[in-house]
Each structure stands twice: as structure tokens, then as C-alpha cells.
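One chain comes next, on its own, written out as C-alpha cells in the form predicted alone.
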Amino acid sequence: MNKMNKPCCGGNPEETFSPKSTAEIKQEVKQRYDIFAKEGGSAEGCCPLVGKGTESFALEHGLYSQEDLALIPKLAINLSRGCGNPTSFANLQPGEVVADFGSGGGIDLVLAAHKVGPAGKVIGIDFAPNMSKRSKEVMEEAGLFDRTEFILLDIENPKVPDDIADVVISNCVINLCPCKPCVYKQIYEILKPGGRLAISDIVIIGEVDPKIREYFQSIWSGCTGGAIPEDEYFKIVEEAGFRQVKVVARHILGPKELEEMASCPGKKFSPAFSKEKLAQFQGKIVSTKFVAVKPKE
């Protein structure tokens, strides 16, 4: 999958790696997650996150509480790899319409059902059909069906509706795609003017070697692959038209940690990659949990 002058020393300035397409990364992200979700996902997740520390510390750092753990079908917790939870941030309200782009297997589509009520909807906008099937049928399992519409769909598609969501969500999941401002271009069109967004992502901060970033990118491993820098994330975001954008919430990823998310969805589903290469990451992959608004016209 690399293709490399000399054997993978770790920071060889002759090292050479072959990028992947658009077209490759799209086919292989969603490979890897469809296997993964007809599977039923795995009870070991990699995201360590999920539902750690005291509840003060969950909501602080826009995690998962047991309260909300105690709503989610085991299918739904199973499946999850998010790197935060959105829901606990973005100040969802009864009757509102939210849009999770990147729903996989519904975790926060419950969470949020249950915050906007029988008068609110959610969206789940997945791309992976056996992901979209899964997160139906955790919807069913927690009575909540009747107020969820599903959108097989890239979300990084033109396609995606304009106008119709009061709220974005998104989990660990924009960093999969090789166009971040294409998938904030449908984000900032699907919501309502005076909408606004709750992104929970995984971005890179400090100096990394080029080559370092150059050999994850070309086998866009886990959640690594298409890490780019904080600033220039939030550049993307700014661009796309939104305002008022706040971080609330940051995390470096620990040693296991930033194994478990160069993995994901799970090691049985993800590509190999150099432990040597990967500790150069060490310190400088973080879990931003971030808001913004779109003006009102």
C-alpha cells in the first residue's frame, strides 16, 4: 500500500509514499465501517472516551455520561467511535430538527431524539448501507423511529438537502473525508439561516515531520489518516461561512489512545501502521469539541 525507496525507518527524508485518491479513500473509509457494522461492531471500542470519569467530568469535557449511556441500546454503544459526544454541547431543544452527519450506528441520534422530543426530528446521513440499517434498528430498539429520518448518502454530496436542520452534529467523522470544506459547504447549506453546528473531530497541533503526515495519509489510517491542523480546520469552517465558532471542549490523545484512534474502526478493519512512525504523533492529535453559527440572512 506504501511505496517507499528504503524500508520504513521512522523520519527517512527519501522516503516516498504514494497518495491515494479521493475516489480510493471514499471506497476504502466505507469498506471499512460497512464490514465493520454488519458485524455488529465490537464491545472494544477505540475510542477510550466513551463514558469515562465521574459524570461532572463527562459533561465537562463533552463526553458521555452514565445518564446518557443508560439510554443507549448496546448495538448503538457497540458500534460507536465517536471522540466526543455533540449532544451534551450543542444545546438541543424540544421540537428543533437535527442532522447528524456521519451517524453511524446512532449514538447520538438517541441522545438527541430524546433532547428534541416527539415534536423534533433527527436525521441519521450515513453513507455505509449496513451502518444506516444498524442505527435503524437501534432507533427501533429505543422506541424512538417515528421521530428519525435516514439519508443514505456522502456526506460531502451536493445532494445533501438545503434548509431543512436547526442543528449539525458530526462525531469523529470529517476527519475521514479527503474534502473537509466540501463536507462543511453541505453542513452550512442543510442548516437554517441563524442554524448552528457541534462538532466533535480530531485535528493536529504543533510542528509534525511532513513525512510523518505523508505516510498516514497514504494508508489513511483510522482517524490519523486525515488529521489536518487545528488552524487550518478552522480556517475550512470559517470559509464555509460560519461565525461565532468556540472551542468548549479539548483533548490530546494519550499513548493508548492515539493507537486505538490510528485503528479505528478496530485493528481486524483498519490497515497496519508503523508504532514508530505513529509515536511522532505523540502529544500533537487532539479531540476538539467545537460550536459555530450560521448568520441569519
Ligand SMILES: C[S@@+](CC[C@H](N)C(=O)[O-])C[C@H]1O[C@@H](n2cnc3c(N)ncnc32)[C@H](O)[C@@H]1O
The other form holds:
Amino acid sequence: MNKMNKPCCGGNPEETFSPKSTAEIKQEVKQRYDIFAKEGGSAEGCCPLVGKGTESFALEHGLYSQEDLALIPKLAINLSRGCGNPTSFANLQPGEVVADFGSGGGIDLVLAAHKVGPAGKVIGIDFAPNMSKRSKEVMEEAGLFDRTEFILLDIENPKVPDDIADVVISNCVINLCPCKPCVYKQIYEILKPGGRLAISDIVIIGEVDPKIREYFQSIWSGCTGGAIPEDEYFKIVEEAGFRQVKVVARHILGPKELEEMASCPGKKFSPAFSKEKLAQFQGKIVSTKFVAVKPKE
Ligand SMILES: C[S@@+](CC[C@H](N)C(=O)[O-])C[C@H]1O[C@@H](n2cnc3c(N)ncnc32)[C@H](O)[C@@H]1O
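If the one shown is the form predicted alone, what is the structure of the form predicted together with the ligand?
Let's see the whole complex now, leading with the same chain.
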């Protein structure tokens, strides 16, 4: 079988492990999230940080509050695969234009659209056709379709429009992108001068055996395989031109969270590793939430 035609789902990653090309990784990520969206997602969350916060806990930790969840259609909750809530720390204002990089089923589009109000606009960018289709259904159901634009696009691709957004948000997406500098370049391009970003993503802290990282990369779509060391990550953000990079919340994934996150968007799509392999990553996978600014000049 041609490597590119490998089935999308199932299989034990420890048996089928082989390093993947960038094209294979992107194809796999797109295919898995697309099928997940076509099936309507799952009530069984793989990203346990969603929906657990009380109001003050949520604000302090960059998570969804009960008040947020009450605004979101069930379809968007079932499709949600984030690792935080960037709308809780993006300081969104009425009338602003917000672009969501890897908007998935639209959970953050809904919250952002409420915050920017009828004078503002939200732009959902995703490369999985069924995710884009589902997010349209979600925005329609939420009554927010008229303030939303949808762009079916690879966020690593230099085709995003220039200087149109006040804010870029992204939730657990950039870890999935093989070329992180490419994504931050596109975020920089789409932002107006003086614009800002609010990102929730997954990074690695401390030493991890390179062999174990290679194994994890065999399930890249699980949101841990493509994670890179935190200092490397923030160097990329600064090299793209962003300033005032500030971490607003940080959470080291516990054992259950790590197991679930490594199987995103679900075990059927990204089968879990053995407990022994996961243990070698324990305490080293972090959900980080941060903001930064594109300088005016
Ligand atoms: C883990 S899900 C998160 C979705 C959403 N942000 C949320 O919080 O529920 C990752 C999403 O990013 C999209 N994605 C991954 N890589 C992408 C790329 N290179 N270009 C555009 N979308 C991408 C996937 O299709 C999927 O919808």
C-alpha cells in the first residue's frame, strides 16, 4: 500500500511506528479531523480542560466557564478539541475583527462573535472541509452567521489575507502544524499593525528522550506528537516579529489528561500509547496560554 493511502484510523502506534513525512502528517491530521467532524464529533471529550471551570477558576486558568458553555450549541461542544479558551484572555472588544486559526467546530467563534457584537466580525479558518461545514451549522444555530466568515485554508499557507484582523486566536492547533514558523508568519500577516494574538497550545518542558518523541510523532494528530519545547516555541513567536509575549496561564497535564490528549480527537482516530510510554512523557506536556502584540511600525 502507498504510504499516503494508509487508512486514517485504528492500529497500535507502537506496532505501526515509522517516521512520517510532512505531507503524510498533514494528510493524516486533515483526514482525521475531517472524519471526526463528518461524524458529528463525540460527547466523550479528549481534551479534559474544556468545560470544567467555575467562573473565577475559568478566568484565572484561561478555560471555559459555565456562562460560556451556556452560549454554545451542543454540536460545537461535541466537536470541541481545544486545550483552553483563548476568548477568555484575548480582551475582545465590540467592533473588532477576530480570526480563529484552526477554528474546528466553531466553539471559540461563537464566544468571540458574542464579544465583538454585531459591529464586529469573526473569521473561522480551517483546512478540513467537514469542520468548516459544521462550524457554519453551529454559527447558524447560535444566530451568529451574519457576523462570521469561513475560509477553507491551510494556515501554514501564504494565502491568508493581509492586515485584516485586530486579533488572532487559536486553540490547540499549532502543535499540529509541522511548520510552526510558517503559521506564525501567517498570523503576523493577517493582523493589522498593533494587532494582538491570544493562543492556547501544547508544548513540552524538560528533557524528553528523542526516541520517545519520535514514537509520539507517530500519532502527530493527537496534539502531543507535534509539540515542541516551550523555549523553542516562544523563540518562533518572537522571530515572527511579535513583541510583549506574555504567558497568562500554564497547566501541566496530569496522567489522565495526557492519555486523553495524546488520543485526540478520540482513541478511534489516534490510538493511545502504552502506560509505560506515556509515563516517560508525564509532567512534561504543558497547555500554555499566552498573548503577544504585532508592533505598530
Ligand atoms: C485539536 S482541533 C481544535 C479545534 C478548535 N480550535 C477547538 O478548540 O475545538 C484542531 C483543528 O485544527 C485544524 N487544523 C490542523 N492543522 C491545520 C492547518 N494546517 N490548517 C488549517 N487547519 C488546521 C483541524 O482541521 C482541526 O479542526
